[in-house]
Each structure stands twice: as C-alpha cells, then as structure tokens.
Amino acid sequence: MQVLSVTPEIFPLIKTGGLADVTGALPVALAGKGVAMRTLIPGYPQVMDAFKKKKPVHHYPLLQGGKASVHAVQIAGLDLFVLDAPHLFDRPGGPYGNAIGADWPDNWRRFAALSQVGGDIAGGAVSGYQPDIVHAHDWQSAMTLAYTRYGKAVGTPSMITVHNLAFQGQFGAGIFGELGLPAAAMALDGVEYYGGVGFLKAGLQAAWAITTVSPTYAQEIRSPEFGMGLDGLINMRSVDLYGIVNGIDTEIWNPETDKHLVSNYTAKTLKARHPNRTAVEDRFNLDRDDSPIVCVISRLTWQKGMDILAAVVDGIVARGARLAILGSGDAGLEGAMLAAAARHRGRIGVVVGYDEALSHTMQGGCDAIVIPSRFEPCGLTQLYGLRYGCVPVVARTGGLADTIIDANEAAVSAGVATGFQFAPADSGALLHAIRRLVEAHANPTIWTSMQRQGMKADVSWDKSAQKYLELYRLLLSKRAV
C-alpha cells in the first residue's frame, strides 16, 4: 500500500512539537505492516543540508512566486519528497516564524505551495509514483486535500490528522485568487470559512476520514468548548471521525539503553535511577533529600496550564514536593517560574529553553511529571513518563485521560494505577493531586507498584499503527465501491 504523507515537520529533521515525532515514527511503524509511506516536507535549510545529491523528480517554473523543484531522497530511514522552494523556505528562524517568534506574513503562500505539490503528486506528477492514499497533518498541509478534491486526484482516498485544533490557518478572502483553485472551491462546502479561507477547515471538509491523536480528544472537539469554532463541521462529519492515540519511539525512549542518562535501569532495577535523580538535583540546584521531585517539561503557555501551575507553586512546596522546570514560552510565565525559584531556593529550579538530553535525564531521575493542560490532543511527555517510571500527574482531558490510570483506591488495590488525574484544570484540583502524590510517594510499596505498572504499559507505535492500517484499508474499500 502506497501512502503519501504531507507534513510541515518531521523528526529528526525539523521539529517544534509532537507533530514531528508522529510523522517521523509512523512511517517506520507502518513499514512492517505492508505500508510504504513517503513523506512530502518543505525544504527548510536544515532539510536541504541533510542531503547532498540534488536530482529533482519534478520541476515548477513558477510555484507561488518562484521556481521550485521536488527531490526524492532517503534520510534517517525515511522516504521523503522534499519541496525545494528557496523563495518560500530558505530563511532563518523556525519553520513558521522568524527568530523572535513572529509568524511569517506569507505563511498562507508557503503552505498553499506545499499542499499544491501534495495534490500534484497525488495526481501522478512524479513519474512512476502513484499513492493509494493521501494523509495530511494539521492546517499547514490540510489544503492538500482541497487540491486533490478539485484536481486530478479527486478519486484518491484521503485522511487528515488533527494534532491540535487550536491552530487552523485562517486567512483573508483576498488570497483565494492566488491559490489556483476553481471558483467553486470558495464555498461553504469548500475552503470558505467565515468569509475568508480556512486551511484546516478545507481539509476537514474534503477528507474522506478525520483522525485526532486520542479517542477522548475526538469527542471533545465535537463540543463548543474544545471545537474552536469548527465543532459544527466536525459533528457533521462525525461518522468519519476517529481517535487514535499516539505512540512513542521505544528505542529512543528506553531507560535501559538511553545514552542521555547517567545510569540506565529497568523496572526490576529502579534503585539504579538514583544517580539520575542526583544529576537533576545538581542541574536545578535542588536540595538533596528524600522528598519527591516533580518535573515540568513543557511549553510555558496557557494551553499547557502553566498559569495554573504558577499560581500554586508555593502550595506545592508547602506540601513537601520539589519542582524542576524545563521550558520556554510566554514571557510572563517564564518570569513567574524564575521568581518562584528565587523565592524557594533549593526547592524549585528552572531552566528556560529546551534541552533534549536534559529532558531524558529528568524523565529518568524525577519522581513525577505534572501536565496540567487545559486541553491536550494526545500528549507525549506522559508516555515518556510511563516508560521511565516518572509517574504522571495529569489533567483529565484528551489523550492524558486516555493514557493514565488514576490512582484511586480501587486502582491502587488492584495494582493497576499508573498516575494521578485531576479535574477540573484549576489550582485547587492540581494541589489536591500533588497532595495525593506526596502521600503515595511516602509509601514505597504503592509507589514502586505504580512505577512498574507504568513501565509495563504498551506505549509503542504498534497498536496505533495497526489502527491507522485498518483505517487505510477501510478508505480503500470505499474507493472500490
């Protein structure tokens, strides 16, 4: 089965979040199930630098304002189509914005070009390649499905995966004339959205199937609270809506072999975690004692509930826990965390920024990880926590609710608890969860059981990849009909 995946980022080449982890891991997981996935990505500088031999398989004399070409390459075990369009993607900063984080004003043009190329490849533009299915991810590639719908690939089954509905790609109606779509596409059942052009909306409208990255999130986005203005359309398409929880790369995230750890360990050798704990204490200037270390590895944003955390850091320290915080984001929240560390020297430590190696050390050395998100389509850090015996404390939403078994009395008695859930996502509920955590940590039998139960959980891509395969087969059967 040939699947064309279209995405704005992919690990290990370009990553801003979990989307890249998913699009990088899914092709590998599906390869053993009879699926050949080729991924179309933009030719950002770091992508173009990753391969030397430039042999285009398709040329564009003019694509959204300049020359462009498509290269077929293999990098890091991934089969890729790379869109080399220097006028759109050869620029400093991140994939979506400049060095100070401001969005590129021509993002609509950049990702319309990516999507147009996706639609062309689906329609047979690359000699010798014809995908059976087109799979787009998030708003940046969602328009691929509009280009297939209104182009040569109209009969090709398609799917869109929503990793975060909050980001939709909404632009003014003035851009429509430059998209290269027929006039009929600027309609309610096409790309039109509140008088403008909605990239994600267009993908949701055109896709044969819609997936989100957890079953709970698939249901949540049908409500006004989580639907972000698209709940009406999503409910209209509910028969085609599926939730498939993400997996993680269990080779990269393996405490037994992880080279980022000071000390490797397994579920049977949990005492070997101690040197990692000491490394965390040293890096975050925390007191050395037996109280639990609760870590935060997150973007410091409202969605992630970091303002909720900032409001209760004094209470967390008062309840006997220490905090190790790694992240960056809103300046006000960064400042609040740094101020908390200054107030509670030895009890709270903060590193502003992102450090992949340090994040591994934290999972391997901290006792728990707190994720107080207001909404969380899937979440990956709680899965890393399970894998590493770093017990998750999570808001009961989205993928967090789907992947963590709360340590209520029945679950603890049955020996199946893997973490702590709290609801609603507010300061009172979070503090109550921290109190429960501290109490459980004081009981080595309960705590060790929770760690080991979490480490037993199947957080690999195998089950999830099987569900994607089944959905691909369903779409192919619909095409046959």
Given for the second form:
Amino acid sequence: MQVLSVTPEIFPLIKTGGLADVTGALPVALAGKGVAMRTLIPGYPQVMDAFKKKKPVHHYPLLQGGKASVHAVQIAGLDLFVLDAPHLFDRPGGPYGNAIGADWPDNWRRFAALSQVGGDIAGGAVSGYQPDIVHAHDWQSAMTLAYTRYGKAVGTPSMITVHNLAFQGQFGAGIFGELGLPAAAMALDGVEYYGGVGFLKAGLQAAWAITTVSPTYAQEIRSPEFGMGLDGLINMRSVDLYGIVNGIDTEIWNPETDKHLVSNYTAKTLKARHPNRTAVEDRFNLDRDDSPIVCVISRLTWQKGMDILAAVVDGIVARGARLAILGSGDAGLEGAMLAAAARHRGRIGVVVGYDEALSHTMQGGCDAIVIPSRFEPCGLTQLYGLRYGCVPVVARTGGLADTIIDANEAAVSAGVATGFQFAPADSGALLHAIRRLVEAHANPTIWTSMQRQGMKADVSWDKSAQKYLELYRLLLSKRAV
Ligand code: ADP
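Switch over from the form predicted alone to the form predicted together with adenosine-5'-diphosphate (ADP), please.
Expanding to the full complex; the earlier chain stays at the top.
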C-alpha cells in the first residue's frame, strides 16, 4: 500500500510541536505493516541542507510566483518528496514566521503551493509513483485534499488528521483567484468559509475520513466549546470521524539508553534516576532536598493553561513542591514564570527557550510533570512522562484524559494508577491535584507503584499504527465500491 503523506513539519528535520513527532514516527511504524509512506514537505533551508542536490523528479516553471521543483530523497530513513521553491521556503526563521515569531504574510501562498503539489503527485505528476491514499495533516496541508478532489486525483481516497483545531488557516476571499481551483470550489461544500477561504475547513469537507489524535478530543470537537466554529461541519461528518491516540518513539524516548540522561535506568532501577534529579536541581538552581520536583515542558500559552499554573505557583511552593519550568511562548507568561522564580529562589527554576536535550533530562530526573491544558488534542509530554517514571498531573481533557489513569482510591488499591487528573482546568482544581501529588509522593510504596505502572503502559506506535492501517484499508474498500 502506497500512502502519500503531506505535512509542514517532520521530525527530525523540522519541528515546532507534536505534529512533527507524529509525521516522523508514523512512516516508520507503518513500514513493518506493509505500508510504504512517502512524505511531501516544504524545502525549508534546513531540509535543503540535509541532502545533496539530485535530479528533480518534477518541475514547475511557475508555482505561486516562482520556479519550483520536487526532489525524491531519503533523509534520516524517511522517504521524502521535498518541494524546492526558494521564493516560498528559503527564509530564515521558523516554518510559519520570521525570527521574532510574526507569521509570514504569504503563508496562504506557501501552503497552497505545498498542497497543490500534493494534489499533483496524487494525480500522477511524478512518473512511476502513484499513491493509493493521500493523508494530509493540519491546515497547512489540508488543501491537498481540495486539490485532489477538484483535480486529476479525484477518486483517490483521502484522510486528514487534525492535530489542533485551533489553527485553521482562514484567509480572505481575495486569494481564491490565485489558488488555481475551479470556480465551483468557492462554495459552502468546498473551500468557502464565512465568506473567505478556510484551508482546514476545505480539508475537513473533502476528506474521505477525518482523524484526530485522541478519542476524547474527537468527541470534544463536536461541541461548540471545543469546535472552534467548525463543530457544525464536524458533526455533519461524524460518521467519518475517528480518534487515534498518538504513540511516541520508544527508541528516542528510552530511559535505559537515552544519551541525554546523566544516569540511565529501568522500572527496576528507579533509584538510578537520582543523578538526573540532581542535574535538574543544578540546572534550575533548585535546593537539593527530598521534596517532589514538578516540571513543565511546554509552549507557554493559554491553550496549555500556563496562566492557570502561573496563578497558583505560590500555593504550589507552599504545599511543598518545587517547580522546574522549561518553555517559551507568550511574553507575558514568560515574564510571570521568571517573576515566580525570582520570588521563590531555590523552589522554582525557569529556563526560557526550546531545549530538546534538557527536556529529556527533566523527564528522567523530575518526579512529576504538570499539564494543565484547557484543551489537548493528544499531548506527548504525558506519554514521555509515563515512559520515564515522571508522574503526569493532567487536566482531564482530550488525549490527557485518554492516556492517564487517575490515582483515585480504587485505582491506587488496584495498583493501576499512573497519574493525577483534575477538572475543570482551573487553578483551584490544579492546586488540589498538587496536594494529592505531594501526599502520594510522601508514600514511597504508592509512588513507586505509580511510576512502575506508568512505565509499563504501552505508549509505542504499534497499536496506533495498526488503527491507521485499518482505516486505510477501509478507505481502499470504499474506493473499490
Ligand atoms: P504541542 O504540539 O501542542 O505543543 P505536544 O505535547 O503534543 O504539544 O508536543 C509538544 C512537543 O514539544 C513535545 O515533544 C515536547 O517535549 C516538546 N516541547 C515543548 N516545549 C518544549 C521546550 N521548551 N523545550 C523542549 N521541548 C519542548
């Protein structure tokens, strides 16, 4: 089975969030199940630098304002089509914006181009390659399914995975004329959305199947509270809506072999976590003592509930926990966290920035990880936490609700608890969860059991990849009909 995946990010080449982890891991997990997945990505500078120029497999004399070509390459074990379009992608900064984080004003053009190329490849533009299925991710590649539907590849089964419904790619109607789609596409059942063009909306409308990254989030987005204006459409498409929890790369995230750890360990040698804990204390200027270190590894944003956390840091310290915070994002929240660290020297430490290596050390050394998200399509950091014996404390929403077993009395006595859930996502409930955590941490039997139980949980891609495979098969059977 040949699947063409189209995505704006893929680990290890370019990553701003969990989407990249998923698109990087899925081809590997599916390869063992008879699926050959090729991934189309933009030729950002770091992608173009990662391979020696080869003969392109397809040329565009003019693609959204400039020359472009498609290269078929293998990088880091991934089969890729790279869209080399310097006028769109050869820029400093991030994949979506400049160095200070402002979105590129022509993002619609950049990702329409990516999507058009996805549609063209699905339609046979690269000789010798014909995918059976097209799989798009998030708004940046969602239009692939519109180009598929209104182009040569109209009969190709398609899937869109929504990693976060909050980002939708909505643009003014004025761009429609430059998309190269037939006039009929500018309709309620096409790409039109509230008078403009909605990229994600277009993908949701055109996809044969819609998946999101956890069963709970798949239900939540049918409600106005989580649907972000698209709940009407999602409800209309609910028979084709599926929730599949993400896995993680259990080789990269393996406490037994992780090179970022000062000390490697297994569920049987949890005491060997201690040197990692000391490394965290040193890096975050925390006192050395036996109180639990609760960490944060996150974008500092409203979605992640970082304001909820900032509002109760004093209470958390008062209850006897320490905080190690790694993150960047909203300037106000960065400031609030730094101010908290200044108020509570030795009890709260903050590193502003993105640091993959440090995130590993923290999972391997901290006692718990707190994730107070207002909504969380899946979430990965709680899965890393499970695998590393870093007990997750999570808001009961989306994938957090699906992957953590709350330490209520019944779960604790049955020995199945893996973390703490709280609801609603507010400061009072969070503080209550921290109190439960501090109590549990003081009981080594309960705490060790929770760590071990978490480390036993199957967080690999295997089960989830199997579910994607079953969905692909279902789509192929629909094509046959
Ligand atoms: P989202 O994709 O919404 O940001 P996820 O939990 O799905 O949230 O994925 C976040 C990913 O980014 C995880 O791999 C996490 O470890 C990583 N991450 C987030 N912030 C940082 C940071 N400041 N430093 C290092 N890694 C980070």
